[in-house]
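Next up: a single chain in C-alpha cells, the form predicted on its own.
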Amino acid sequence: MTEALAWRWFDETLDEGYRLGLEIDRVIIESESSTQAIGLYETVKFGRVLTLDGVIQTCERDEFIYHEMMAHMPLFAHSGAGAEALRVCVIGGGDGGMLREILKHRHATATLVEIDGGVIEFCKTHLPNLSAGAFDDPRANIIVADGAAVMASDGPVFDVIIVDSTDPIGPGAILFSEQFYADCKSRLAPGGILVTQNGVPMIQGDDLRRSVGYFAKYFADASCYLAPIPTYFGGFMAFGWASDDDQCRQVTEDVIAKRVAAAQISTRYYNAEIHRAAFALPQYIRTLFDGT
C-alpha cells in the first residue's frame, strides 16, 4: 500500500449530515462508462466495492445479503414455486448477482435488462465472483436496453419482476414512477409478484410510502420486508412488494421451509425463519403507510 493510499477513503453522502467512509487499500480502477462512471475499490474490510456517479452499488462482504433477498423471498413465495418453470426478469443488476441466486432455482428461467451494457462488461472483469457464470447460462437472457422501455412495450408476461435499480435520482428515478409500476404490472402473469429496492426507510422513507402508494393503485397487496445491509448504511433497507395474489405474503414457514428443502439451495443469510420475519414491520415504518 503506498502512503498516498494508505489514508484514503471512499466517502458516500446518503443524505445531508451523514455519510458513511470505507478506508481503501487501493483504487483498482476509476472510469466512464456509456452513461455514468464507474469505481472499483479494494477496501480494508468489505473487499472490492462497485460504485456508479460515486454511490455503493454493491460489495464483496455483503452483497449476498441483498441478492439472496431480493431473489429468493418472491421466487419462493410465488404459488408455482418448484412446481413450475418461474420467468424472472430483473431490471438492473448489470453485476450479475441478482442473476446468479435466481439461477438456483432449477425450473427458472431469467430475463435480464441493463440499461449499461458497459456495467455488465465491467463486472464480468472485475467482479466474476458476484455472478458465478450466470451470464453464460442458457436460462439468461440478456437486453441491454432501457428497463423502463421494455416495461412500457409488449412483450412476455412474467412471473416474478425484481427491479434491482440505483436510488431515485439521476436516470434511477424513472423506476420509481407510477407509470413504470403500471407497466410492471402489465408485464406480470396472474399471480404474478414485483420485487423493488426501496432505500433505506430511516432515511428516504417518503420514497417508500410513495412507491408503496402507487403499488396500492394497480395490486391487491402492496407492502414491503426488510433485511440489514451493512453498506446500505441507515439500518433496514427496504424491498416494495407488490402482488395480485395476497396469499403469496402469507406462505407460512413450513411450507417455505419445504419449497427451500425441495430446492437443495445453498445460501448464507436467506432461510424460511428470515423469509417470514422479513414482513415483520417496525412501527416508525409501519407508520409510513398510515392512509395508504
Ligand code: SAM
Contents of the next structure:
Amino acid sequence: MTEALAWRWFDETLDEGYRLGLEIDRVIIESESSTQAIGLYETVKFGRVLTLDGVIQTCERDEFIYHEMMAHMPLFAHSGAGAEALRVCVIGGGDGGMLREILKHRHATATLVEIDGGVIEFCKTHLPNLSAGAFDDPRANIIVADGAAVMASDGPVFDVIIVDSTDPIGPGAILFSEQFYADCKSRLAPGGILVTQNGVPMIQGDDLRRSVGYFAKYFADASCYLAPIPTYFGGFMAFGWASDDDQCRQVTEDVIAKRVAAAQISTRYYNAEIHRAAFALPQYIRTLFDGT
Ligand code: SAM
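Shown: the form predicted on its own; wanted: the form predicted in complex with the named molecule:
Whole complex next, starting from this chain.
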C-alpha cells in the first residue's frame, strides 16, 4: 500500500497473525483519557468506530447485535423475567449501548461500573445514538471505578451481571480472572445470571476455555452462547454464561416468545428463535470446554 493510501485505513492488530482493516473517510478524534488511548473514526462501510488502545470497541453498523445479545439473553432467560423488577449490573460498557438495551425492559434498573469516566463523556458527545439518553434515565446508576474492586466489595446483589469489558489486556485483564468471577458470584442474588464478553473462539479459544473452566468451579451451569458480529473478525463471537439456576439456559422458544411479546421491546437482531439457537454450539467450540 502507498503512503498516500495508508492513512485511509484503520488496522486492528489485536492478535498475532491477522489484521482487520477498515477504510476510513475521516479521523474524528485521537486522544488520551486517564487510562486509555481513545480513537474515533468515520469509516466507509461501518459508520463511526470507537477504539481503545487501538482495539475496536464498538461500531455503529453492527453494535446492535452485540448489545442486544448481551442484554436480552439473560434478561429474558431469568426466572423472574416479566414478573420482577430485575436488578442489572454492567461492568465496563462506557459507550452506553448496553445500558440502552437493558433499560428497554420497563421494570429493570441498571448499575454501570466503568473504570474510565473519559469513555462515558466521549461517547455521550461523539456517539450519542449508542446510549440514546440511557445515561440520563433515573433507573441508571453510574459508578466510575474498577469493576473488579466493586465486585470484591460488599454491596447490593444483582439478578444479572453483564461484563461488557475490553479484551483481556490492560485494565480489562482482571475481568477475566478466577477471583473476579468468584466475586461476581457473591454479588448475584439466588437464580442470578452472569454473562461475559468472551471474544471470538476461532481466534481467542484459550480465553473462552479458561473463563468457562472458572465458571464451572463456582456455578452449577457454565457454558456460552454465540452471535456473529462482523467487526469482531473470525466467525462467531462467544458470550460466557454462568448461573446456579440450570433451567435459565433451557427456557423454551415458546416461553421466550411470550416474554418478548409482553415486554414490547423492539430489536433488530434478537428474537425468540435466535435466543434458543444461540445456545447451539459447533463442535470446535464445545470441545474447548466440555470435552465432548
Ligand atoms: N464491545 C466491547 C469490545 O469490543 O470489547 C466492549 C466495549 S466497552 C467500551 C468496554 C469498556 O470496559 C471500556 O470503556 C473500558 O474502559 C471498560 N473497562 C476495562 N476494564 C475495566 C475494569 N477493570 N472495570 C470497569 N470497566 C473496565
